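In structure tokens, one chain follows: the form predicted alone.
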Amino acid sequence: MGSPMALNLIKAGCDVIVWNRTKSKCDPLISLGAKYSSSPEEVAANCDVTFAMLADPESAIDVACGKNGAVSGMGPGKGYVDVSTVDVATSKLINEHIKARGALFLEAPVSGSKKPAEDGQLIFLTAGDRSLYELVSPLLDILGKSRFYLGKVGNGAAMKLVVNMIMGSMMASFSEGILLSKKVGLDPSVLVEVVSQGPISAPMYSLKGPSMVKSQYPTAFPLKHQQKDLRLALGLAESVSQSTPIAAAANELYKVAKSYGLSDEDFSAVIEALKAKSQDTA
């Protein structure tokens, strides 16, 4: 998702410097005018504001705080905006390292996947330094359709995990409905249409349903990331003694799907785990 976000900034006329652990992924952006730096430290040293989009907490910490990490290039007058989906503890840790350099920090995880990133339709869930939020708001408006400021660091991460916990559980239930409708002789394509017109209609169902019926799962949000977010959400719930039995059951289903080699498929491929379970008990 980082690539289409960077592309939208370039199209808007922003001066963009890019870095990726796999340099070849930067080449299309460089061809469109972006400059390349050899490390996160170098990016941060040469930019007023650094955006980070990483896959998991471990990567987010490494890129920010590891060898040649962005923190080393930060200083007074600079800002670090982490749009990765991480847990609260990770966000607070990165914030502490950024603040120690005299710089500003904003966590800004996004609600949305590849297509919304391409279309500039992301939803930013921000928390941290209000002054940095005000500074980067015009950039967030290029990248997204809405933004929320949620206060202290950790609130953005928590909101994103709650949202993705709901989404993962919804997809698991939707998968059960598709398979049940087929099992009792109904046309699952009609089910998708009925759902899309009723009170439980959600864009996700209309978007994913037709492909799921055909057993096709073009990747917009990898299944491994959905399972990671469920795991982090369950940890968040545990930290405040909140029961989340539905999310816990959904998490187990995504873990089964991963065991079938579906990690890099779209998270809608979780339906394949249910198919396998059905065959095992047949």
Ligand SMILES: NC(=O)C1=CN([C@@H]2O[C@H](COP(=O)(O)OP(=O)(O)OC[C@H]3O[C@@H](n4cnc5c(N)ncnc54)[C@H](OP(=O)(O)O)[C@@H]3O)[C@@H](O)[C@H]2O)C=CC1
Contents of the next structure:
Amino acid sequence: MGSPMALNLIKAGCDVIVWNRTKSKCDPLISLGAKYSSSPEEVAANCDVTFAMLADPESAIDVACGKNGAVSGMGPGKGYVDVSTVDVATSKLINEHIKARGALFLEAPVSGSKKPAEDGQLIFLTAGDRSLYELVSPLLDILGKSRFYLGKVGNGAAMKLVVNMIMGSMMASFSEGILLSKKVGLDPSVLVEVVSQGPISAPMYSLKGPSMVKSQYPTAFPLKHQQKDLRLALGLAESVSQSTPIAAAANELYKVAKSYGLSDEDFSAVIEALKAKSQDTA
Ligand SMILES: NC(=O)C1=CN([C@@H]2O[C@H](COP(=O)(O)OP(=O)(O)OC[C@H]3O[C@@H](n4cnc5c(N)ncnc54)[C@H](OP(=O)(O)O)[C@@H]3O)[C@@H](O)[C@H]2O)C=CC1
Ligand SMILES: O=CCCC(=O)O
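With the form predicted alone in hand, show me what the form predicted together with this ligand looks like.
Every chain and every other molecule in the complex is listed next, the one we just looked at coming first.
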């Protein structure tokens, strides 16, 4: 997600400096005009605004607050925009570290996957310093099609987790439907078509359904990240004593899929966990 977003900033004429743990992934961006810095600290020291796109809470905290992390390069007049999907506590922690340096913080997780990232069609769910939100809005408009400002730090993370909790459950349910239709002698491709024309139609079903029927899962949103988001959403629900039994059941299914080695496949590969379960009980 970070690469296509950086690429769109380069294409728009922004002066972009990049860092990634695996440096080779920066090479295509460098060849297109990005400069490279050897640590997150150096990026932050050399930039007015630093964007971070990391896998999970642990890596987001490490890259921001760890040794040679971005926080060490921050100071008054600078801003840190974390677009990773993390939990509320992680976002608040990073905010505190950034604030302690006299800089501004905005959480801005995104809805939309690889293709929307490439096409500059992401949806930003932002919260934190309003002045930083206003400052980076022209950049968010290069990267996305819409942006929401949701108030205090944590609200962006929470909104993103609620959205992805719904998405993970929807995909699990869709998977059950595809397999049930096939088992009772229906053509699952026709099911996908029927769903696409009715009240439960969703772009996700139309996009992923045809390849799921063919047992193909080209990765847009890695399954391991969907399971991470369900895990974090369940934590969010527990923090306010909200019952989420459907999401809890879906989370178990994604955990099974991970145990089958499907972590780096698209999250639609969760259907494979159900196939395996049917064989277990046959
Ligand atoms: N893919 C999607 O459709 C979407 C993803 N998201 C969210 O965006 C984030 C990134 O997703 P995506 O790009 O798909 O994920 P990837 O797994 O492709 O990329 C993860 C990035 O995090 C880095 N990283 C992981 N662990 C560490 C660590 N310990 N220290 C430093 N860097 C680390 C990786 O570096 P390296 O290259 O060295 O491994 C890589 O740059 C996630 O939070 C995800 O939930 C949000 C919306 C859509
Ligand atoms: O977090 C990933 C979301 C993927 C999507 O919105 O299609």
